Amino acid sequence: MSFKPISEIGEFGLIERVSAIAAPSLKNAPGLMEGIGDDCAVYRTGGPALQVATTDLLVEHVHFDLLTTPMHHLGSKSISVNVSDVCAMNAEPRYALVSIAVPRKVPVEMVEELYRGMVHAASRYGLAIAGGDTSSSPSGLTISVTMIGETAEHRLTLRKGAMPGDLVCVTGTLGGSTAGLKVLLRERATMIEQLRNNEPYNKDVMAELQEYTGAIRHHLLPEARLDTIRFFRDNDIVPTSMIDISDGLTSDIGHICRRSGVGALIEEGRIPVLPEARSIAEEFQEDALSWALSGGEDYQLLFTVPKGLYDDIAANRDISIIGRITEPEEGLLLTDIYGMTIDLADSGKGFDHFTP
């Protein structure tokens, strides 16, 4: 019997196969409105609000490295990335269940600091850490967070729903997380080299990174855009579709287009790239736009609204209108600053856990 390695189909190919296997179980959940395929599952409980649920893993040596990631920051990030998924449904977070698998030799104080970071983030977002589980781990720290949120039914926003003519919008700036990661990986390599050469560790290394503080913060301490969800609520705005940018702009606008059955035209000159990311990219002799398009982990909100809401959206200085939704046959395109058109479907995808 021949076996197919996951790397041949990638993360999203694997999700498609798992979804097909799980599909028969959906008949056991009559209250389920949305299952696999969006940022959260959506279900009814009989009350006036809809419930949304999501779960995320953070795995040592995959999502983080303890050489460059303080435990307090890691705890905060583990909560924020789940709140970001809840926000992508136009919902607000309520409860979190946290499970960890940790090596036996890890100091208790490190685990306590991890949870202090979680509680700090939970307080900022107004949610409760209501339970979880613990286990030993033979190969590093793993954190799993499940989060429950809620929204009014008329405010629920899915990845599907975008229509030709809609404006494509994004919050904040992009590329900052990748820029911060590049700097941290460089410093990690320096630390490892010092250890191999039995050189004393330079305790002032973080002080030397002051000029990179903004980008490093974008990577280690992302903030879910709950403020944007409240802006929508206060201004009676309901996006036609929405997703959070975890895999990169190209990949995530692609998810919206596939689920909505539409195309999109993005304008390079309108993409809000973090200025600090541009200077770091120049230092690394790389392209900050590529980091914005495919770097991932920015955790900004990418959404669409009818063009009649242009004035309402443009009034928010932390939201950029970067393009428009088109007919499906037009595909997913980017116009660069020189007026050239680039097919984003051929330009490379965002982060994929199983693709080398």
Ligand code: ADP
The other form holds:
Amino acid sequence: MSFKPISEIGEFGLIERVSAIAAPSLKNAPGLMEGIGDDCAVYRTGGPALQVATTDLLVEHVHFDLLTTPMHHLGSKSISVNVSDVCAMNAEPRYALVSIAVPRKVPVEMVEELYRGMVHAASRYGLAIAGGDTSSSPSGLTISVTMIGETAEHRLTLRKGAMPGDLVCVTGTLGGSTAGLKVLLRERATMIEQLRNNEPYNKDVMAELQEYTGAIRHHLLPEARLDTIRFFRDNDIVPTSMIDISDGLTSDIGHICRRSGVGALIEEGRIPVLPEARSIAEEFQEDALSWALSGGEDYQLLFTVPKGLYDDIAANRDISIIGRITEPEEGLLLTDIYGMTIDLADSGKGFDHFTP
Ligand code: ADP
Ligand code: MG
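Next up, can you give the form predicted together with the ligand of this protein, since the form predicted alone came first?
Below is the whole assembly, all chains and molecules, this chain first.
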């Protein structure tokens, strides 16, 4: 038997392989309506509402760095990223199970602060932390959160369901998380340099960070868009498809197109790039649009609605209509601000854990 490096098939290739192995287990769960492949699994329990379940890992050195991540923020983010997946099903979160693997050197107070951050977020979203598991860790802090939510059956929204002619919409702004991360990584390099040279930490640097607070907040403290789910409920809107943007707009609109069997045409000029991300990108001589397209971790909602709902959606100032769904043969295209058409299928992908 020959062994294949995971980087050859990437994160999504690996998920495909394990889901093929897991497929026979589906026959044990007749109430399961959606298994692997959407933002949450969906199942019936006999009550009036459908249940949704999701889980997300935050791993030290992969998802966060202790030098630049306050524990309170990390706790809040570990809840928000799961609420975001629950929202992507047009559902509301109810319960969280929290598992932590903690290096022996981490003091009790740090773990307590992590939980204070989780509870702060939990009370904003109206959910309970109902259990978990605890282990020591030989290599860094790991936080795994599993979340259960629910939705009325007629409100359930999957990645599949987008139809040609539908409007493609996105909440909030994009690119902020990557911009914040860039600033934090630069800051981290300065801190390490100062530590190496035995210099005292220069507190003025913290003051300099003030001008980047907005972008840093987008990275360290993303807000799941439960407000948008409530806007849909209050206005009787059920999107035809939805996903949360965790890997970047290109990758995530790609998931909607593949699962729905459609194409999409996105207009660059309508993509809501965070203005602060544009100025930070200039400073780093990078492109804020590519941060929005493939940076990831913005945790906004990307959804489609029939074009007849244009006025209802346009009434919400926090939602941008960025394009429309097309026939599958048309593929996934972006028209830039000069009217040139770019094939997004060939352009930069979203974040993949195994492909450099
Ligand atoms: P998201 O970014 O919305 O959290 P992912 O890209 O992590 O979604 O996962 C895509 C799909 O694959 C989801 O349905 C998820 O439940 C499933 N999945 C991811 N990793 C695994 C795994 N190791 N085993 C089984 N299913 C997985
Ligand atoms: Mg998701």
